[in-house]
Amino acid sequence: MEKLNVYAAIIGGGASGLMCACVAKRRNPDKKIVILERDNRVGKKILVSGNSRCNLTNLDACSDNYHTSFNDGINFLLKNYPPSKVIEYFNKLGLVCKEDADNRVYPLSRQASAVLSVLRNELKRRNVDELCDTEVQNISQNNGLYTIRCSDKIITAKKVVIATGGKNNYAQKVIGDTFLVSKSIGHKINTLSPSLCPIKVTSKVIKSLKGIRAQGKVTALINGKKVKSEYGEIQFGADCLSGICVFNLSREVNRNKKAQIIVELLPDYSLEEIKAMIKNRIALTENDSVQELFTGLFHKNIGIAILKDSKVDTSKTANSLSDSEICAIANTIFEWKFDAIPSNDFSSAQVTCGGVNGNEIDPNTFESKKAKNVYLCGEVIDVDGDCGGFNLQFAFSSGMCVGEQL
């Protein structure tokens, strides 16, 4: 059994770990400093995101991006740690970045591995031995040190950062509870749940229209009551409903059980409005059948699921609409309702909702509450943001954080 003797150990390699150890290290360079990583190799999540592009950050980051129980710690870090900040620290290690029009930042080139390599090299340069293979087992405390028990080596530190991550693992091949260590010296967990994944729905032509893409306005209806809404590209799949928009809306569908997704394909016109349109198509098309009156709208699998939906033959002429069909696609096209599958699978989720109280942790420094000189950063705190750069601005300045309690 291997014995380590080390001034601080981070448990977990991901975007705060990683981090979290650069900036410690450059404030204790004579100071041994270790990461702990269960996985094969560190960073892996930070590869797949923003599709590998790895949106790092975003400018308009604000409190009003983030669901947590932590508000008073996210305040801290928007403050102390904004995106500019953030994105500074990258340039030091050599990373150009460059925002978009939606003010999301993207490493230059557009590759999430320049984002893990720069912050690798720095602790190559640095000598912070990254210990792959290496799950916790236990954590315990003796004369304010700290002994944390491996399968295959026992670490002493005088610091211990927990940055484990949430139960998510969809850029990773171990599965294991990432919030043991947490609970293992006292830390409520707040209840999980998968957030920024897709949407299972039952529909009768959601099939039909796998792979279709359209442009509108998604609403999470919780409870026959409208809780949150988003604008932009709605990705049809075979038994769900995707896209960045739908995505924001999943942390609220997971957590209920009753919701549907309202589907706004001409969000900006109102449902008399649809229906003066659907008149005038019907006047365009005359004997066409009914399947071609949304040519030039709509996707046609889209306009025959539409249809479908609002119970209309589709073998009959444009012209032989009946008023009160004629209204019932209008209401489908201006509110397209499908029932929301709630789910606890977190193998599509990019982040967590839940995790350790927010309340158990100081706002200003990320110290543990519960145990002294035991900090937490990253998505292990009940710390989730929409999607857009928002979860790796809290993963990194969390880190940055910590790493300068250390």
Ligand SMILES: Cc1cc2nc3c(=O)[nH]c(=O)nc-3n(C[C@H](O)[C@H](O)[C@H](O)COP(=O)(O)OP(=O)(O)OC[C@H]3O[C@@H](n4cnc5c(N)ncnc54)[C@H](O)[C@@H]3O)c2cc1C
Given for the second form:
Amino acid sequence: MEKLNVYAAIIGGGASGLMCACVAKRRNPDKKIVILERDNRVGKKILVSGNSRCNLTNLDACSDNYHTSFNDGINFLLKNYPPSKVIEYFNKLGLVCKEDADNRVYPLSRQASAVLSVLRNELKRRNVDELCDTEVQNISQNNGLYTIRCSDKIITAKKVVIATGGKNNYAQKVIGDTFLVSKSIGHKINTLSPSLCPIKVTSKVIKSLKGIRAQGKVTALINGKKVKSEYGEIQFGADCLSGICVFNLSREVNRNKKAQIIVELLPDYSLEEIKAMIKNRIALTENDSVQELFTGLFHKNIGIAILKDSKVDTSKTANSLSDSEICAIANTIFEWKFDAIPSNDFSSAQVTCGGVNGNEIDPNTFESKKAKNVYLCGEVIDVDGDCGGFNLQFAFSSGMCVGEQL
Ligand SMILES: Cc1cc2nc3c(=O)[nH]c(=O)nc-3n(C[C@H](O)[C@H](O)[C@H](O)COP(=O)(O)OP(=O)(O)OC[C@H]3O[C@@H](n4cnc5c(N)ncnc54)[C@H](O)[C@@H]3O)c2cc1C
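Switch from the form predicted on its own to the form predicted together with this ligand and give that structure.
Whole complex next, starting from this chain.
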């Protein structure tokens, strides 16, 4: 068993751990700082983020974008390590950033690999060792020093950072409980569930819609109550609804037992306006098949699926629709309901809801209240953000904050 003595060990080489190491080493150039990463290389999740373009922060980040038991910590970060500070730091490392029309910030090159490269170059310049294929099993304290047990090493460190991420192991080779290390020092892990992922639905028509995209509004209906709505591009899958607007509802759905998604394909129209529109289209299409009723308005398969979900015989002509059938079609277009299946599958989730209980972390230093000189940063903490750069903003800013404590 190899033995190593270091000043600080950062467990986890993701966005938060890498940022923490860069900031800490600049402050402590003569002290040995190592990153312990269980996978065969660091930063894999950064590479796949934002469709490999890496939406690294969002200029509009505010506390409303976060769901957490650590509100004080979020507010501290937004005040002291806002998006401008993250961008400024990346600029210093040579990364040129550019925001899009929605204030989402990306590297100018639109390459996630550029974000990882500037961080790793800085670590190389400052002699921070990345020890990959090194899984930490637990940590324990003895006479003010920490013993870190890994698969093939024992490391002694004065300061420890837990940056082990969430339960979602997207793009990673090694899978296992990322909360083991936090548990080993007595932290409570708040209930975990997948977030920012497609939502599975039970529906007879969904298969026929696979691959179709439509603009609209989606609303999560939990136990019959509308809890959250989003606008944007809805992507239909063989058994699910997807797209950023749907991702943003997935946390509500997956944390509840009974959920429905309402799709509004014409969110700017009232029910009466939709009825009138259908009547006008019947006057236009006359003897045509009812399947042509929506030609020029919706994708053909969406039109047919709406008719089927409204229990209309699709072999009819448009002008033979009864008043009650017109009402049923209008109701479906107005609020098309899909029964959602809450999921515990993390394989397609971008983030994990839940994690180390925020009440057990000092909000001004991110030091664990369970163990002195142990700090936490990134998704291992019970913080999950909306889609749009908010999760990396949290990972990078909490990494910076902890780096400055070392
Ligand atoms: C497909 C995808 C796209 C995304 N796109 C975006 C986006 O565009 N914008 C955005 O803001 N967010 C995005 N996210 C979310 C964002 O990537 C994460 O929130 C962020 O990377 C979390 O960083 P982290 O350092 O906390 O955790 P991670 O990046 O998960 O890093 C944790 C590291 O710790 C290691 N580890 C775990 N346990 C141990 C152990 N016991 N010993 C040693 N090492 C260990 C893991 O292997 C991992 O490398 C995306 C996520 C995914 C999956």
